[in-house]
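Presented as structure tokens, the chain that follows is alone, the form predicted alone.
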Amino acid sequence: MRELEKQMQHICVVGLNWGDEGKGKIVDVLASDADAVVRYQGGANAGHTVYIGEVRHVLHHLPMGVLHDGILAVLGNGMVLEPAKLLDEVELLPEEAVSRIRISDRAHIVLPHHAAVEKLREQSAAHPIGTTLRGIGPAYQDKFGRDGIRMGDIMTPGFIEGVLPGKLRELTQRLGIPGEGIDEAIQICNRLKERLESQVTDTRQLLHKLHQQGKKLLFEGAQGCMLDIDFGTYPFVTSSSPSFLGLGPGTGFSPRKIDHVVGVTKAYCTRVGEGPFPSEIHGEEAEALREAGGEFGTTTGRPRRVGWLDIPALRFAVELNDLDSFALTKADVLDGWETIPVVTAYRLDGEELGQFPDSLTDLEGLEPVIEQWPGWSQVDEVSMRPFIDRLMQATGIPVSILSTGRRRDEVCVFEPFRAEGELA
């Protein structure tokens, strides 16, 4: 791609639905312009795919700017890291690219112990969230609380040995598994900073340093904003704040910065765990879909529930993000589809509704209405112009970027990025 103009100096790609839309792919496109690619929430919850030729490389916490060369990765101090997922992730990557990651020192830490007291929750609760059970609730749970363990906490000289062990003895006890995961969470932590010390920062200042810079930054969330904690289909989301949303308490950098804010969505919608999905389907046609589009989540391997394209909640999502562009993926799944089924409305008592409920019992009431737009014979700008024009004219945002097919290369950018139609 060639460079951006210079007000588009900085981007963030958020993911519109339940999560799984493609974000890697779209971020890994626009990180070539990018001087660092910031994530600001989550953790290894988290797994993002891109395919290089035929090469999968799938990422938990880095972002996929680290695949390129010269390019900062930063984890944000939004995020919460858990060290053994981290260190294998780097020790898969050069040297050279190790060197370019930089983590911040408010970062939290998800030890042992916050997987197996998030594994005894989902046990015994009447409704389980369905969540990957790698700790990440309990950790962000253990932030708010002012009991986190943080990664400049690790840093620090004489922490791991003469602070963790008692801290970590407390926690437990209080949880009620006294003992769990202690000697574990100690060598891990050793690791973390023999290993990784030197990738240590405060990112905060790092990033207004590059600002001022006039270096271009990439911000990209985890998940999709329908999961994040404030509004998303609350109780059944994440931990933090994936809609743009989340991207000032994330890292320290003001969201009035952002000149641009790309929202992530498929031709069709996916949900996985359990919560409220209006457009989900069922049976056989699910089934299809699902192998048609290998829905399979990346980080435990379960089916992802599966929907058609949800117009009420993309506005909802358009809303909450303010945002400017959509980058529309998956669309290669419904190749040669005569027409594509669209919830453009819900019906609930009876009564039409063309807005996203706000509430979790009207959610679970209601029944999508499907109308049927216009399919496409191949992906690509002038067959799939009619189901383009129809998105904008539902949601008034334009499509910047159009996935084409799973490789880094199968895709197609338009303004602001590039020219109207020209190829990556």
Contents of the next structure:
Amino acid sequence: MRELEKQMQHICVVGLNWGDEGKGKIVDVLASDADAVVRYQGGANAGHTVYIGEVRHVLHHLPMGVLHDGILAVLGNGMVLEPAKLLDEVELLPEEAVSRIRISDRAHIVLPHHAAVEKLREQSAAHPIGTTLRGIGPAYQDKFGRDGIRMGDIMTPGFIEGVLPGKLRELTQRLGIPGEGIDEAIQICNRLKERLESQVTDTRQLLHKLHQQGKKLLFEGAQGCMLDIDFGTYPFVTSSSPSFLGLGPGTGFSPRKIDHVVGVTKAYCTRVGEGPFPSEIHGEEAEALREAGGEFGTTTGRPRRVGWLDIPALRFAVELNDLDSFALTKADVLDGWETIPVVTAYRLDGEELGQFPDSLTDLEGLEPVIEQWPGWSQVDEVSMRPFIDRLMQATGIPVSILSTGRRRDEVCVFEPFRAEGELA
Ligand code: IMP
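Structure of the form predicted in complex with inosinic acid (previous: the form predicted alone):
Following is the full complex, with the preceding chain placed first.
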């Protein structure tokens, strides 16, 4: 294990589907071996659930690592932070855990006018995206429009009283919602500053120093790569880069230093919100799967759309994320199925496609080709081997982690996280 550890200094965990793959649990498992866990994009649109014993923990901004003793939990510059939600999360933690949080001074702040303008847009759009309504898109618009408010601004003496009100008056005026949420914004920024000022720092520099000291970093992408702003099913996407490619701009840490990228996929697929989902199923079959998997949103409570594992979409995700291994989750939901339906290709205008199409128009006309793969009696290495081998054949990528249930300890770990012959 020592040898392996030396080679695997830094790991990145990404979602391969449309989010909700169970990344929180995988990050939690790998975090026991890390010195810092780092999130690089998104904000309170994410919701990670992990069970420690029978206790359910839900985090929206903070990476799961914060629940491990001695690990730094880093919120990178690529994130957009919603002060009230972040403060709520912090309140649930012991003071010792709060002292291990580091927040980038360059991370942007989501303010009440962002959520207000998003609600108006979603309500009036001909084709709403079905966002989480947490103001994520508008906050990134302000960032890229060079109008954003950053964590470092809030911490600058005199900024909240002297600069922020004028800036927000100008912004809300331009958005057609003059004065919306300004008092609330000032109040919440003051609370944020009071509570978390000592946690705000230059996290790019911090990560660089940790690397030089030989410390191990675990990076975590929120959502899933099919929701990537550039490479997902645009415009039905989130406003950041959940794929591995988002790590660089979201942290200032070179992706060249990452030793292993683990992609998390469920044994079936889900999607929340609108947009293409070629392997989607409907009716009673869908309802049974949704109930069995407890597929209701952590952040919004919305029922998730469900479908079969989609191999062309996975092949695309393997390429996009330069993937090294899979973490397979929620296979236990399909325990006892003799065979597992898997979408192995699509048909479009009579032609068979093995690749996920780039164009939204093509995505709409796809007909999935379904194969039956071998099922398992229960999730363990032996029972699942035929399915895992088939997945490897279809994608060229091995499974390194198999989640066998919802609790933290319900997991099988293979190479390279466990040397051959070593017990998990
Ligand atoms: P936004 O990120 O709130 O702007 O939402 C854009 C799209 O991404 C919508 O379809 C959301 O349902 C989806 N989305 C955002 N965050 C998550 C997540 O954590 N899990 C699953 N879907 C998400």
